[in-house]
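Below you'll find only one chain, the form predicted on its own, shown as structure tokens.
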Amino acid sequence: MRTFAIAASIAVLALGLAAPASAQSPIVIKFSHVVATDTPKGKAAEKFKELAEKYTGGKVKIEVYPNSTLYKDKEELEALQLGSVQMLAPSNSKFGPLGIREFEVFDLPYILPDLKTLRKVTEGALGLKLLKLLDSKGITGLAYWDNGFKQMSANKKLITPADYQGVKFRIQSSRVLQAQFKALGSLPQVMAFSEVYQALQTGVVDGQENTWSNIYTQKMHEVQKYITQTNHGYIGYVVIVNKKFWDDLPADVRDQLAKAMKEATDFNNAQSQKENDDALAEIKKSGKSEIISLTAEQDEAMRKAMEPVYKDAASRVGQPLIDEFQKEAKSATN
């Protein structure tokens, strides 16, 4: 009996000693993304890590996994919903396949003509309304991060809509992007971001659309002869977190993380334009891709060729939402 009592006492003592250490263990947030560390998103993720750990006084530890090292495009949202990862920053296009079709509106060609219009949407009531739609999927939307405006690339010159006929384009999984390239007579192929360089190199696809910073950091310009400066579409990200995980955090920790996220968002959006400008300069300097600029008439022909995409999207996202975006764009330019 005495041996049992001693053993029990030791066990209780051990539990007592373990309790404070357990209480002090940091909350781990795995933040997974699919782009390189030296992109605006990659740098902003690291900035969030720095600020979050600072503001929470070490109560939270952020583990950042860039460049699809943890999950690829198609896997990451399911991993978040299952709680295998706590935080992501997927592109707006990823939410359509999840059933939140309203986010497809961000993919419409030429709907967001400039950064001023974009800010009116993402920082206003319309942006907040879209984030709330994620709640039903067990996801909390925290912020919008810019990547930038997209350009078209291929191994042939893309100047008129006719030039796109029969060209195999890599796209993100998006009904709008499928409709966009079909309207141009191209052959869209859904493919993970991490696989694009090799697919271009080996001729699995002929072209792709992306921002200057993504083209440069993924070295796509090294395997594409021509890049047409179209600014036809926007790539942005929504920083999201597992809703249950977020709701279960202590209120003070959640507030500190929200503060860190706001500052990381400002940092990302300031970096984005600069890095796209720098990437364009580096691509020009490399001489590996010829940069093509469109005349006003050529640009107008591209816009006209893509008009049917709006009708196709309206059947899924609803015409009222498209009207709201266009209203914001009109008020931003006035």
Ligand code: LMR
Second form
Amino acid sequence: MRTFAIAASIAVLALGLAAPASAQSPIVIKFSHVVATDTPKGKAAEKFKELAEKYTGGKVKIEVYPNSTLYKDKEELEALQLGSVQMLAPSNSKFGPLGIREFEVFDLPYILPDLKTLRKVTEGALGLKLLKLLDSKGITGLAYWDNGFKQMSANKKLITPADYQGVKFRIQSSRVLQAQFKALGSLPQVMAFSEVYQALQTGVVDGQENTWSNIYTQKMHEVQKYITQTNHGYIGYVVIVNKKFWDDLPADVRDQLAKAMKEATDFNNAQSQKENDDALAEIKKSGKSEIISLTAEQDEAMRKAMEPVYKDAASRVGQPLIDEFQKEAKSATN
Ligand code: LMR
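Moving from the form predicted on its own, what structure would you give for the form predicted in complex with the ligand?
The next block holds the full complex; its first chain is the one shown before.
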């Protein structure tokens, strides 16, 4: 019996050694994110899966876990560093707890007039420099994916800066966003994305800021009476992988994945605007939330009220970085 078992395991071993590459089990990449599949990031993650599996001829299998089904905001970054998950795409606003504050420069109110300017920054030297900061945390930054501009929602009409006084807002884990709401006299509260809907529904917080696609796919418009079209800030993502995992991949596989990532990025950035436009149209159609537009004067008053955030952020992300960002952004509009 024992001899048989030994013989059998030797045979299995020999088979394993002689097995052709195609019979080997694929390299699995778990890609976790917190939004719905039907969003810019959700769709881009699916696109990356499709292309990565195609280009690697099945050597790599991508398992996408949307909607915080695997990890929530803070946990997912810890899990990536531990190697329990290989790929994520957190928003720029979520790197602070990791000790990397610089991505919060993207959170500065009104720093980006449009997506064209954003691309100029992310695709230029500054974008690359920021990605490099992740190396020291055992993380490799692969790409920037857009979402879009944020709107303010609450159960009261938010028109003038005074309307924000004393309102409890859910924020992402960014000190710049905290400063933004403090400048408005609001009470910001950091909360995982997965908990926002319920917190709004039960009144744990009164309001939140997000893109149209996130508001719509999380059904926030069903529990918020008003959404003010402020476009005051930006949400976008950094696609990241565990550095050791990435560096240890066979070179040909890494190249194929990089190609898939490049194409998924182009795909994402070509459709993010439309996703948000469509979500806005759906929210309007639902009639569940009143959409408020600001006049030029009201918009100006909001900009003025949020100006102090720049000074506050200088001590956080550094004035030279803010200057460099604004210089690159300006060169895009010229
Ligand atoms: C949020 O937490 O509001 C967003 O960053 C969620 C996301 O990933 O778009």
